[in-house]
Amino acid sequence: MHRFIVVGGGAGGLELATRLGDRYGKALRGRQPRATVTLVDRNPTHIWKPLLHEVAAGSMDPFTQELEYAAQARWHGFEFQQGELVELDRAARRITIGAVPDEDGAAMLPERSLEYDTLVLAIGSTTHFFGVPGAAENSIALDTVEQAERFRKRLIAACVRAEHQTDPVTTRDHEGKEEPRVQVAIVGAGATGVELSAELRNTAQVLSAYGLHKLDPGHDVGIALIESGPRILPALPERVSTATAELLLKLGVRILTGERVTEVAPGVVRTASGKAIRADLTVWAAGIKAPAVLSQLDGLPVNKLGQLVVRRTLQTEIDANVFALGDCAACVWPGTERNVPPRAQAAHQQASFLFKSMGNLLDGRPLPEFTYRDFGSLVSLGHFSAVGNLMGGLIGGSMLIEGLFARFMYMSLYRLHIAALHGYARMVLDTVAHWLRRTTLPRVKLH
């Protein structure tokens, strides 16, 4: 049988192997399956990384909508190594995966090699720290699960300080005016950055009805939104832009442009203009790059971001038995100047795509190209309200979207992914469950 690979359970990657395994994986209509399909993680668990910042926020519970990789492996036929990739075999068609420590360091699986007939990498971005002093040492990234609570649990622990101090120092900034008693400093803003300071604002305002009554959530606790550009969420339109920043301000949110960072020490942000920005709690939301390791993969080629540079057919340049897919690859965006760019859904639909390529190889036909279609970006600030613009046919160009369309519109793209893993009818009830466990929980998680 044919072999397939798939390493990266993110969006795309997990989209990838639950169909593949659906259609190839297992004995239909009682027809012997026509390949394996293994997917491979380091981590146990899939979260829809979009969601990170509400996990961040507190506004989310990540254990409630996590899902283990053994469990939709067992369900869709496929099978789940757990292990990061370390190195790459194209002579062989092998992989090797690292082993696995259990929580007290000792290994729990050993070091793997895997062996593929088709690889698909499909191992997503990290955050890109640009070399600037202090950022990865005193500054928190969203990347992961493990980083996204602990943000939370230093920012509740912030607030409680802050609360139950008998004699408040009471500072003031450049202007003279008295700063919050706790400030978050957040760098860099796209959408990570942007969503996360709305989120807080809500975050805040949930706190001070749970206990921290001697907060006030407007202006104890300060949100600072840095960007080293001349507007918030630079890669969107610029009327995006404009309504977003209208209502962040009517939020508390004080937006800082033009700044570029260039130190990050404990408890303070500084820029090229030689502003300093007190903060008790920053986080790095400005910009991403490629994992180190795909440079390291038997000569496979990379662009200045780390990322694997693929045809159009999303087979990299120089093996065409290895696809990559999602912020890992660098894919040309036909009738533009830029590359596919890094969004969940353009990940969404690499995966379809190349589900219909694997049909393709395994019938020994053509591959065919891929084509991005952008449907529009949306911005979530928390239930607030949501802003973003639509393309697409049906509206013949670009409409401006915000308030409770928006929010609607934010909410299903994650519905979505629900559906692509499990069906829609799961995905009803999935969205059912969580509504009805929401109602007995607070707004914001507190431990």
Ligand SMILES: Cc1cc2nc3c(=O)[nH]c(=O)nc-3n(C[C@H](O)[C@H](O)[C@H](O)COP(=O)(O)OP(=O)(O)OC[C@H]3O[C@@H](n4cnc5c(N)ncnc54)[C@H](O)[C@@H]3O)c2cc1C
Given for the second form:
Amino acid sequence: MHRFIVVGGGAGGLELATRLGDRYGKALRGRQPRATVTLVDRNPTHIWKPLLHEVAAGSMDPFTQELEYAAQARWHGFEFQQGELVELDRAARRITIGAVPDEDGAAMLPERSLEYDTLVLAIGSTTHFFGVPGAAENSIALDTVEQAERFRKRLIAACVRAEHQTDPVTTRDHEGKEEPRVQVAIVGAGATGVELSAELRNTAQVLSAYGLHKLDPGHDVGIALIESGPRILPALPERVSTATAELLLKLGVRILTGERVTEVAPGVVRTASGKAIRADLTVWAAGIKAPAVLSQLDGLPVNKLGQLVVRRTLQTEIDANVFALGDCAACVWPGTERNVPPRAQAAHQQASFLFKSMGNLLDGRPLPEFTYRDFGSLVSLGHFSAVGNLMGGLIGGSMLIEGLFARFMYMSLYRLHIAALHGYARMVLDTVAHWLRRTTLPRVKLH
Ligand SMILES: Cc1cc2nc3c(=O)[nH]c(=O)nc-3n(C[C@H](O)[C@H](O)[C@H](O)COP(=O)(O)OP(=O)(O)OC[C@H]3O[C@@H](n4cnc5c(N)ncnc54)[C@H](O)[C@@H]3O)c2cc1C
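Alright, leaving the form predicted on its own aside, put up the form predicted together with this ligand.
And the full complex, kicking off with our chain again.
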């Protein structure tokens, strides 16, 4: 049997392993399984990464949204191996995954080697600090549930401290304005930074309602969004950026554009123009790069962001048995001068593409070429709104949408991911369960 290994069970990898397992890993209508499918991930559970800003703001409890890889494997005809990819031997078609310790640091799983016929690398991306002094040490990135939870706990602690300050010291900013008692600085006004800033405004309001009555959510919790480019959401059309900026200003978010951050020190973010922005908490959301391990994979070529350079078949440049998808792959986007963008939408399309492509591979037919279809981008602005542009043949161009409808479209992206993992019937049940659960949970996770 053909041996498929998918490394990375994220937005793209888990969808691919699930579909390959369902189609080729199980006996189907009397037909024997055609392949073994193994998914490798460093974590035991999956969470859809675009939910992390909601986890950081406390509006999403990650434990209600996590999916156990081992259970998904059992239901969908694949095997799961926990461990971090550390080495690739292309000649032997073998990967090595690292040992996994238990919570006390004692060895739980040993280092293991797994052999493949076809390997798909889907290990996503990590935060890029661009070498800015102090950024890695003094700010929090949003790559993992642990980081998002750390931010949430620190934010709540800062608000509780401010509530109980008996003699609060009033500080003033460079313009002489009174500063909020808790100040959050978000570096990078791409989708993640913008979404987090809107979500945090909601968190401040809810915390004030949940017992922190002395905290004025509009005034005492400040959110500064810092962007080096001339406008927020630089990767999206200008009118989306303008509409979003207006909404953020209404929410009381302070927007600083054209400000390149040169240092993050404890309690302060400094910019090239000489500004020192007070920051009790700093989030770094200014860019991504591929995980370092990809540059050490038996000579596979990477670009300057460390992403694996792939052909339009998603095969790596020098090894036809190794494919890459999602954030960790650099794939040309024909008709533009850019690569396919690092988005959940792209990872989802590439997973669907590779699922079909793997059928061709098993049948000995030529592999198709991937074309990214941009359906637009949506940015969530808290519970009741979103803004973005819809694109595509249906509407013949790009259309600005905002409000509840945009929020509904935004949420449907996640629902599509759930449908890809569990089917449409279970997706509907999951949605209902989610709404029911919300009736007995606080609107912000407090502990
Ligand atoms: C806060 C936030 C908000 C976002 N919002 C949006 C949005 O609204 N819309 C959108 O389209 N995109 C959004 N994105 C981007 C989107 O999350 C990514 O583009 C998408 O998750 C990429 O999918 P992927 O499968 O390539 O990688 P990921 O989903 O990141 O999955 C990578 C997987 O690989 C595993 N892994 C990593 N390294 C190793 C290793 N060495 N060995 C084994 N396993 C490993 C990880 O544990 C993870 O499970 C957002 C991202 C963030 C952080």
